[in-house]
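We begin with a single chain expressed as structure tokens, specifically the form predicted on its own.
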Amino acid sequence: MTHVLHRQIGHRYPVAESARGIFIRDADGKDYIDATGGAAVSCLGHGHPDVIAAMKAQLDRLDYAHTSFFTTRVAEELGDDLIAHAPKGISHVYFVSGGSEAVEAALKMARQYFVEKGEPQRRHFIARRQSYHGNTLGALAVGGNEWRRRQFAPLLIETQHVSPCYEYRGKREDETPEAYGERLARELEAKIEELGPDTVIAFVAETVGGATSGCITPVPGYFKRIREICDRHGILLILDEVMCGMGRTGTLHACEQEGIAPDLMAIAKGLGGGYAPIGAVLVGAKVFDAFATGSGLFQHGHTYLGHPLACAAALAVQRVIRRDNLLAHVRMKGQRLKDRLRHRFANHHHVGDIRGRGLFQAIELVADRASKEPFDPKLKVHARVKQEAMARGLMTYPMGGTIDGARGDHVMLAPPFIVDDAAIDAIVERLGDAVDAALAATS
């Protein structure tokens, strides 16, 4: 009997009792390798002493101060830290409590930017199919996760969607990756022309696709063309790096590897490493300047903006990442994870693609490898894999609807940045066994 409305009613969840490093232990004493950091959150693993000490010290000084009355030293320090390492052109940071809030705030900032500039006719957001930007209504509207959107569609603002950069399924055999990216860029430009360039607010995209599509990476040159198109039409570029950012792909910001900078960027998850709920919008100077020289405010707000405890946790997490050179570790261990996945699954009859960057990797499961035909959605292969993995003491992030919201299955891995070789080997071994057991149960 539970009075908690759990995500899945009727499912019996194990009780998480304690955690240390990359392991979570349940109330029965069983250990699980947290191979996804929850939802790509626990970048330092669990129970890091430096972060816990920083949080305790902050509570001894100040627990809470509402941002309509005060700023706090720790929020200012975190803001300075983030801007010192931000992409070019980013000048300010706006703190929230998570990824959906960050995306929601970014959308409102983008709209207000054009109002402040005297262009109130701009009303369209363009995003990509098979994307995920959060569960609040604005974020859900720009997101392209069809099954999440479906029942709430009458409540969502009108948005436009173009094709994702999904090389495994979208690139034609006669195309180079660069030509495929150019085709996608032309599709975006055609959509802008269709709507009218002076009616479009922003293009919204995950730099590396997250849970909906399973770590799909952009082809070379894609985002440079997107940036050029946005600039030419005076449209803002909003990047969602809630899941793929803050070191997950091997650089602090995933867009560094694309050679571009956004106008607004949503971050969360790895920002605070799960020690406290925190997210943020990194704000470009031109957006901030429009507010500063216009109304003098951003018309938005939440009760827990810049919460001192969350800011203290995030600041400690970021300092540990730099001190321990963990971004280099992510790149090195990410390559080992990819290599081990390829060794285990490269010749697997039901693994069609292995993809990702850094410690952000996924496999896509298929019924037929030659044709790329997905499994029947009724089989719920992704759910079977999760069940089999949990039975083996492994936390994975499987998802269905990879292709179009209904068809397709993938399994995502996003282990903590502190993962070592032995743990990577154990993760892949247990995942391989779980996939094989799940598929055997479908036959």
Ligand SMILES: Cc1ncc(COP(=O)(O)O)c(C=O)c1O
Given for the second form:
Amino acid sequence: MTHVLHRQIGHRYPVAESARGIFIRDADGKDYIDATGGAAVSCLGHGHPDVIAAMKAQLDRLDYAHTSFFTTRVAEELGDDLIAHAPKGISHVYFVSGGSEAVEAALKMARQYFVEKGEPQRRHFIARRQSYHGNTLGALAVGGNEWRRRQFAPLLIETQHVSPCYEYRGKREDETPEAYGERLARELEAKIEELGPDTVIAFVAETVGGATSGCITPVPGYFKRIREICDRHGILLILDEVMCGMGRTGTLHACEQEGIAPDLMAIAKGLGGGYAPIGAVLVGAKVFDAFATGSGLFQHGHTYLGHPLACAAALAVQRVIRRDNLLAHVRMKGQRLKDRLRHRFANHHHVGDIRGRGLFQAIELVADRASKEPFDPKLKVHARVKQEAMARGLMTYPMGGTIDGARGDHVMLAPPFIVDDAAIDAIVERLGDAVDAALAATS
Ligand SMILES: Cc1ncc(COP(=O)(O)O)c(C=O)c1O
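Go ahead and give the structure of the form predicted together with the ligand, now that the form predicted on its own is out.
Okay, now the whole complex, with that chain kicking things off.
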């Protein structure tokens, strides 16, 4: 008997009792490798002494001070730290408590920006199918996850969706990756023209696609063209790096590898590494300036904005990442993870694609490699893989609906940045066994 409304009613969840490094131990004493950092959150693993010490020290000094009365030293220091390493043009930070809140705030900032500029007729957001931006109503509306949206559709703000950059399924045989990216960019431009360029607020996209599509990486030049199109029409570019950002792909921000900077960017998850709930919007100077010279405020707010404990956790996490040179480690171990996945699955009959960047990798499962035919969704292959992996002491992040919200299965991995070679080998070995066992049970 439980009084907690769990994610899956009736499912018996093991009780997480303790955690250290890349392991979580349950109440029966069984250890699980946290190969997915929860949901791409625990970038430093669990129980990091430096982060815990910083949080304890913060609590001893100051627990909470509402942001309508005070600022805090720790929020200011974290703000300085994030801006010192932010993409070009970003000048300010708005702290919230998670990814959905960050996306909500970014959407409202974008709308207010145009109101301040005397363009109140701008009302459209364009985003991509097979994306995920969070579960609150605004974030759910821009998200392109059909399954998540369906029953709430009557409550969602109108959003236009264009194709994701999904090379494995979207690129034609006769197309180069660059030509594919160009085709997608033209699709966005056509959508902007159809709506009327002066009615569009922003284009919203995950730089590297996360949980819904399974680590889909942009083709070369795609985001450069997107940036150019947004600029030409005076439209803001909002990047959602809640999952792929803060070092996960091997650079602090995934957009660094695309050679572009957004006007607004949502970050969370790895920002605080799971030690406390925290997210943020990185705000471009032009948006900040419009607020500063206009109404003088961003019309928004929550009780826990800039919570000192969460800021202390995030500041400590970011300092450890830099001190221990963990971004280089992510690049190196990410390559090993990709190599091991290729070694194990490149000739697997039911793995159609292996993709991702840094310590953010996924495999897409298919019934038939040649035709890319997915498994029957009724088989719930993704759920079986998760169950088989848990039985083997491995936490993975499988999802169904990879292709269109209903069809397709993938398994994502997002291990902590501190992962070593032996752990990577164990992760891939256990995943291989879990996939084979899950598929054997379907045939
Ligand atoms: C890309 C992306 N945006 C937004 C969110 C929502 O973040 P949260 O669950 O912290 O609200 C997520 C969560 O998985 C995400 O992956």
